[in-house]
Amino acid sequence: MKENVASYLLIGLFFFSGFLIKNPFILNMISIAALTVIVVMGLNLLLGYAGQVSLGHAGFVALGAYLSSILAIKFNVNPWLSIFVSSILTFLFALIIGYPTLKLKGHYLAMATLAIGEIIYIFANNLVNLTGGHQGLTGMPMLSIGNFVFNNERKFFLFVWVVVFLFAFLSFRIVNSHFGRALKAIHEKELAALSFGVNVHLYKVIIFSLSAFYAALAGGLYAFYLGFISPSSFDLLKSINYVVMAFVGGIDSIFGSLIVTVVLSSLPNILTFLQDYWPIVNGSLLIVAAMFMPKGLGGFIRWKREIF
């Protein structure tokens, strides 16, 4: 089966679960997860298809949900448009920080990418006046359609794999395009990709610059969905546990990529006695993926396909 139609199956097989789960607590945990499946996808491309490391995509969360939140409360903007509006700013911030921070490569593309993300954190820590600082920002509206308001678990939970399902088919779009081609041509050999006259640094601009637009209408829509952001949220460890779920998904894989990050969203609240060394049980797994499956479950689901 072809990896896009079984992650459709899979992201449907989550909507129509929303019809028969009526605990709210996990309605609740795996709409969030959902909102980490659409932060990872994007990350996912970046990483999996450009080969572009990113350690500060936290700070991109973070500046969807903060600037939505900020223009709904404090300029009334409609939360619809100030979630678009934000998710284009940051998407306009990363085509410009991006554009002297990819012709850094390896480690010191990866250490940029982890100052930003700080920088970021830091502002959202210390502007109180604008965010709250880090007794957090509240007052957003609800989220509405008309007189349909998403005022409860079921309603959002239905909704958010909705958005999943649409980013997950704009993400094989871009995979299966020239664009695509493009950008795995450059993942693999970034000398021969030059040589057929791929623009490489433009390339990997705009791929960092959309992942940074998943990222953003994921806080928007996390923003909006608790009705409270706090710094704490989009701290360095939570940009990590990003990188790890690709990673262990598969870093070419969405499918994989979709498994796992529902999965690892899901486990720090099922398993609370292990959320305080979460950081090591991230850690170990990805020890243990890069020792058994260098290319993430997805390529464990591919290898084993041709096999057999």
Second form
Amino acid sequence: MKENVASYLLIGLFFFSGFLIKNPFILNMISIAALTVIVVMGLNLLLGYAGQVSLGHAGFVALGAYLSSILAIKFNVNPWLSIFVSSILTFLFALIIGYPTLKLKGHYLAMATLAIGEIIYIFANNLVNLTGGHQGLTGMPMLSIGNFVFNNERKFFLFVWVVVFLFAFLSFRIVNSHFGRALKAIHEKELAALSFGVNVHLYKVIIFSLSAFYAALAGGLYAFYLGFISPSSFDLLKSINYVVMAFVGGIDSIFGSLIVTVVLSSLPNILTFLQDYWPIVNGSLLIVAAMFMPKGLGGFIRWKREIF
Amino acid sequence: MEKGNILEIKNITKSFGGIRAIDGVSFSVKKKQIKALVGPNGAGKTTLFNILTGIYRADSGEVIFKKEKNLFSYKPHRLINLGISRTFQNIQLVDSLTIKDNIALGLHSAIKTNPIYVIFGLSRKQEREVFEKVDKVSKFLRIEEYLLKFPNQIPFGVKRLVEIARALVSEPELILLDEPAAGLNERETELLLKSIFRIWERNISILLIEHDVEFVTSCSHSIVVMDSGKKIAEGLPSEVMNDRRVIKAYMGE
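Okay, that's the form predicted alone, but what's the structure of the form predicted together with its partner chain?
Time for the whole complex; same chain goes first.
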């Protein structure tokens, strides 16, 4: 089966499970996981396909969440419009920031993106008038279409999986085009990419900004779904978690990152007794994955298929 | 530019720190000519290649391609649009792409990119055309049986041919081959020679760097010999290989 078909089936499965699951706690948990899937799918385009690391993606999620909330609360902008506008603004912000940053490579790039994430985090904490500081921001109106209000967990659950589908579709379109081919070439053989007409730097900046767009849109939906955001949801640990999910799910596998993200972002809520130790669990998982399936779950599945 | 030339290299100089890697080298490639650049290790051949392909910037001198176009005014990723493409000495195939996609990368700049096109799948017709050309060039180099394999699943000699196919698929006027015979066995070298002649028959000019003197004398029309950054000889293979300075450079005093 092709990877895109498998992924669409899996997303469909999640969508329909929304009709069966009764427990609002689980619905809520998987909705949040689905939003994380969007972020990780975007990050995967950057990390998995183009091979450029970002340790600041929580910053872009925060930008999407805060900008859209502020637009809606302080300027009475329609929630949908404010999510869309804030995502576009984040995209543009990433374009400007990414232009100098993506000239860096490897560890330097990791450090620079980490700093971007931290700076956004500090702003969220300290611009108290706008963001409410560490106490957070609340009072976002509920999302609605006409008279249909997304006022319970199930409605949002179904909606968010539709959004996941749209982003997965977009991702597959990109990676299966000549654009995706160029991204892989940039990842592995930058010199070859350059020699065959790929504007390497421009492509890196574009894919960086696009992945920031994914993150911001997920952030916006997150803010309006919960109706409350605070800086602690967007700290460095979150950025690292995104990278772990993308890595364990599989560099260059959208299907893999889909499964792994749902599992890894839900597990802490199920294994509550491990909550304080979760970074250890995450870290060990990364080590195990790096040792036994260096191409992540996606690569592992592909490898198995080759053998049998 | 002199008539009949496709590439003119004029007085190129390049230093790295205190070392003069290239010292005032000039020569030209004629249309439909196979020109070889030879010389011992460290002669500056690869540096010159990297200057031609825009990876390094020369300290002085110029390179003229076709109608008075100075190559130094183009960014490296634009060169392929002018009709110059290259292969790499250490194979630069993308391991996570099939051979087919690797060759298609050679036509990247032929596809008119537009994000909207990509999202709505409107670039598919162009993609089909790309793959038709990939099929054609792989038949031409007789590697069509490998198209669906990945680079780590094919023999080394075939990888070299895939590199050439990728450079050839955009139908360039000048192709730069960076040590195409390095690491090949006798049979593969013979196959490569045949392929080079067949490329030449298509009116494509070829500039190649090579270590293997026997290979070079059997395939090129004209040879430039470099030693420690300087051009020490140029001419027909038979003349150049009997030149005393060339023998000295290769064999020592």
